[in-house]
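Below you'll find only one chain, the form predicted alone, shown as structure tokens.
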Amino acid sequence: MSAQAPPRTELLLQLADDELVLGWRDSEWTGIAPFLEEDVAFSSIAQTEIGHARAFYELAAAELDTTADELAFDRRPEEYRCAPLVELNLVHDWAKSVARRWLYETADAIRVDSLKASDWPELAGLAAKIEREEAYHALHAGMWHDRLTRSTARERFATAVDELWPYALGLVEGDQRRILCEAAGREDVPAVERGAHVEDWPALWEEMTMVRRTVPGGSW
């Protein structure tokens, strides 16, 4: 995989590895999330980030003749596109994860509701039914963006989403930047892009794939 894939298939990966880890950092904040309901919630929207991931890796796959399981977890860490945002160690910080959310949702939309456009029916047909299950993670996301910013953590907050809002902005590219800036209410500012990684990203990589290399050929 260290050859550069077409770009469609390119940009199914990119889609897929955002889901998969952003999916799995939302999965650490299990057991430790402020409220019982958050428990839930993260880890709900852990596991349907991890299936959409699945559902473009399988795409992928049959487009490079190899298994979701291989695209997943068989590549070295500098081979995965993810954007920088998905890979940031956030866990213990509330505000950070949930600006995180809000910011990877607002950009998300705009991308799948483009996906829906595509003339590959597989991957448009896959689009609309992500945009329905995404729906309730929007509304989480939304929720809590304005329950932070009414409360008193909202400095705290509103310093979150400035720190994080560079970072946003790599996650999609041309005119859905302009878009994104519209829709989150922000300017246009230097983008953190793909294609270098975060210093937390090798750790979470090993977590990651430690079961996959200690039992090769394991499926997920």
Second form
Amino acid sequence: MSAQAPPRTELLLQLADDELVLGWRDSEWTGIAPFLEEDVAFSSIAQTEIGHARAFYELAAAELDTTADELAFDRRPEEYRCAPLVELNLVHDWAKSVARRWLYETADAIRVDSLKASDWPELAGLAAKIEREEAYHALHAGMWHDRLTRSTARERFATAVDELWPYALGLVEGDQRRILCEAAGREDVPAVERGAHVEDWPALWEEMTMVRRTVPGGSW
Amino acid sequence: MAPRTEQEFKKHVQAGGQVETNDWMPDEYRAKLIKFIEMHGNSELMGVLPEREWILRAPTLQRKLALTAKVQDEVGHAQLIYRVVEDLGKPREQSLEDLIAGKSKFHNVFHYPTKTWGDVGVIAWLVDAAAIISQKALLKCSYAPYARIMKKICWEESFHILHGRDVVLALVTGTEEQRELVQEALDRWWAPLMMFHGNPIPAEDDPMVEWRIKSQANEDARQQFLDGYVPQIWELGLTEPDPELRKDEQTGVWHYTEPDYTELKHVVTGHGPRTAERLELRRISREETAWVRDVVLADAA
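Having seen the form predicted alone, could you give me the form predicted in complex with its partner chain?
Every component of the complex follows; first up is the chain already shown.
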């Protein structure tokens, strides 16, 4: 597979990799979330994100003559296009995990909204479908944002959001950054851009591909 | 006429009568219910941990989705079951504290390690199959709220079995190496599976049967498991590691090497190969997220 995909496929891979890796990270809370109810919620959100990743990969796979699974698992770690925000290993830190969910949903809503106007009908249709599902993620993230912001843990949560904010800006580009600043009520700052990977990423890649790599080309 | 004495109550439940949360019940019945149902809740919750390790390693998008959904179901079952325990008088937080402190038990199979992707298939297929046999029998439990949630649980568990069988099928039809993953996992899981339904005490000596909390004898459950699944294991060209295992065609009874019930006792009393490690993970994650519960509960107050 080419490292330089055509621009519209490049965009799809960014979207897919973001959803895939965030889904993988959110699934790390399965079994250890602060409440059983949240455990179920995080698992459910992770599944939806991965479902979205699969849909984006399928569109890209048709362009690149490959499969969704090959795109999701069989690239080298440096070939993934995900934003550093989703790569961060935040498990055990609920404040940061929830801050990431809220920032991600806020940015993703802007991005998905613009995709609905895509002149690629399959992508526009997919964006409309995804928007309906992301609405529930946004409700969940907004609930935690409000709850923690009003609570005695407000400083802990505010610190988490501050720390992740430059990463959140890296999810979108151009004018969408301005819209994100408005939506989040925050100042523009230098973003942690896509392209470089954070140090948490190789370990996650190792783990998510370890079974599959034992039998290259195998059926699972 | 609602039962008012222990004797009337026993007669009522033994005749197939059911009991609701607000009905009068003997203290002994309530205590036995709490202990039994709490262990079930603990098992669902601890059962998450062996499979959880493989959620990050699932080798395709479809497997990732199916495994995450399956584990999510188990957490959901724990939530439902602890709710029943709570209505009987023991708060969920107390159940979780007792679990971590080693004061309450969970099923033997969740004390063992998961070593390969083969375990993921074998657990979802055969451990869930063994579990559903016990759970189906609980549909007739004398405590009605527990029997009711068992309907949903059995329905979901039957999907897990299909998922597990599908994982196993893909491996046995794959490369020699993949097939070996399943066989090796089955070899390791066989003994814990044979112990799963407990030692073969006669139903009339089982206090859980006396109150009709359970209505199935341990050995009946094990026979049902063998009858349902050994032929399927053979059909896939797999073997179980017990040379004594055979069905007596005349009596329909399966014969097998007596499982090591000392090991079962040792494991469920907190000395399994992964007991300490898994309870420690529960303890640490509870400690690290305690502030979240404090914040939310303060909010609710």
